[in-house]
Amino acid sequence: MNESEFSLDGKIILVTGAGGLIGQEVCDAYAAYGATVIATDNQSSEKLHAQIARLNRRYPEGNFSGISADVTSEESVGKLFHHIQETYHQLDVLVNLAAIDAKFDDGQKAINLSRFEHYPLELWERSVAVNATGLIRVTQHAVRLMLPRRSGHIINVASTYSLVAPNQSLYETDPETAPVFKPIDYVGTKSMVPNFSRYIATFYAREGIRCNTVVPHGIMNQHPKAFQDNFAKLSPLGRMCELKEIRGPFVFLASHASSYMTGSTLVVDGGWTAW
């Protein structure tokens, strides 16, 4: 194997929810590695022009293109898949970011104050259209797309939390005020990716298209002090992840290099998930 095969030369890649934190990073790597990518996210129209207008003074002019759409809207989605089917008469790779979580970032505050016997289901309802229904929709029209071609590639992006559940205490970080709690929401659809990627990939391993998913946990962000010390005490290699990080499996996995894995879940946590 070399360097070659990491490479992603014509490859036209959709990237969801690529205004956020990991969305971003994993617009520029695929840049760099030599892709076309179509980033999209339910932002306005004008920052994500702005994110654009960054990566193309890094990159060759046309190397990307921003389009609003949301992802809960079956006309927004139509109309980003028509514009890549007008614009590009192909998709290689999607990566399905776009997804509702609580942060605890510094400055941040997470929306689940409350325990799950009192957690609001309207919350959990509108986790479930962005983070499950949107993420069929958005593959639905991927495979309309790639069926033709009898090629593709689809990347899910899950959580820790799709294969353990949340130890409460990493979020325990100021006694003087009410306990915060990972919730449900995000718990709960978050766990429905790794089967979901499972059911594609066989569906359609006949058919050219592969799906595998990325598992990713504690990205640095300005997180609070008291959270990275949590984070450190919990995490066998003792730090919350480097955004850079992120970059060497969503590339390897969007590359020729990952040709004969599909169904397969790449865990990229720092041993979290390993005690």
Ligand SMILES: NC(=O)c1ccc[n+]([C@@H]2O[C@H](COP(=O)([O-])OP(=O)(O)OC[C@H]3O[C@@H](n4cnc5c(N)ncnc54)[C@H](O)[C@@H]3O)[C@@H](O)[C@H]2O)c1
Second form
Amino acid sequence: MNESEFSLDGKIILVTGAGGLIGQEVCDAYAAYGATVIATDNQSSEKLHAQIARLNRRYPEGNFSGISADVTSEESVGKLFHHIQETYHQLDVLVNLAAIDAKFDDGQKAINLSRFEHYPLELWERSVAVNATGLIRVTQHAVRLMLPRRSGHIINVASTYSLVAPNQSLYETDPETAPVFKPIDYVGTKSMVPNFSRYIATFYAREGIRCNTVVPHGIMNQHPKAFQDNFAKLSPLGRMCELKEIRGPFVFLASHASSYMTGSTLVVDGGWTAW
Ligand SMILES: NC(=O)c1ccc[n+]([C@@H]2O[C@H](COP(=O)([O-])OP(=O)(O)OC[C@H]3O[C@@H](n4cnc5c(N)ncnc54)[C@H](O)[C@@H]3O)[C@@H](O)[C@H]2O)c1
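Right, and the form predicted in complex with the named molecule of this protein, after the form predicted on its own?
And the full complex, kicking off with our chain again.
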């Protein structure tokens, strides 16, 4: 084993949700390790192009492209994969990051303030379309591209709420305002991800395709102080995750260093689910 085991030179990697918090960091990490990165998101083309321009400035030798696509649309995802087929003729790694997630970061309004018994089912259906059906759709297209070469790796992104229920006291940050709750759409749709990965891993294990899950948790994004304090009390490591700390697990999984791993769940949660 040497450091070249972690090299991503020559690998073509598609990242969905690439314009998001983790997506931007993961694209940068893959670029740093030598991959050709295809960044996709349903954000505007301008935002994606600005992201690609930043990658080009930091890694002038690299090869990066940004393509807008909506994972809820068969037509949109079909066009994305047609482009990948025509331009690159192969796909080595797919990272499924695109998702709807009610946020509690500073400056972001929590999507839902209601308790479970009043939770609007339209929000559940919207999240199913992205976090579940969208995940399956993109994975289907990727597998079709990977099968002829009998080679590929799919990295799905779950949550600690795929493994345990949210501790709703984490979100109690202001006694003066109405309570907010982590909603069921996120917990329900993310719960399928580790077992979906096991399904794909075992379905295609003998056809050269691997599939694994990363479980991030509590990535710092200028959260209010009260949220950080709550988090620190509940977390064994006593702090939130720095954005850069997510790079290593994603690079490791995309690289040859993880070659004997499939169907696994790589938990990066500061010990949250350990007690
Ligand atoms: N941030 C965390 O602390 C954390 C913790 C656990 C798990 N995760 C998971 O990591 C992944 C990324 O999280 P993040 O914090 O970067 O979220 P984010 O909201 O910053 O990024 C998600 C991205 O998905 C994109 N997206 C949403 N709907 C889409 C659609 N229909 N088609 C295409 N793209 C779409 C959004 O535009 C956004 O850029 C998610 O799957 C999330 O569940 C994040």
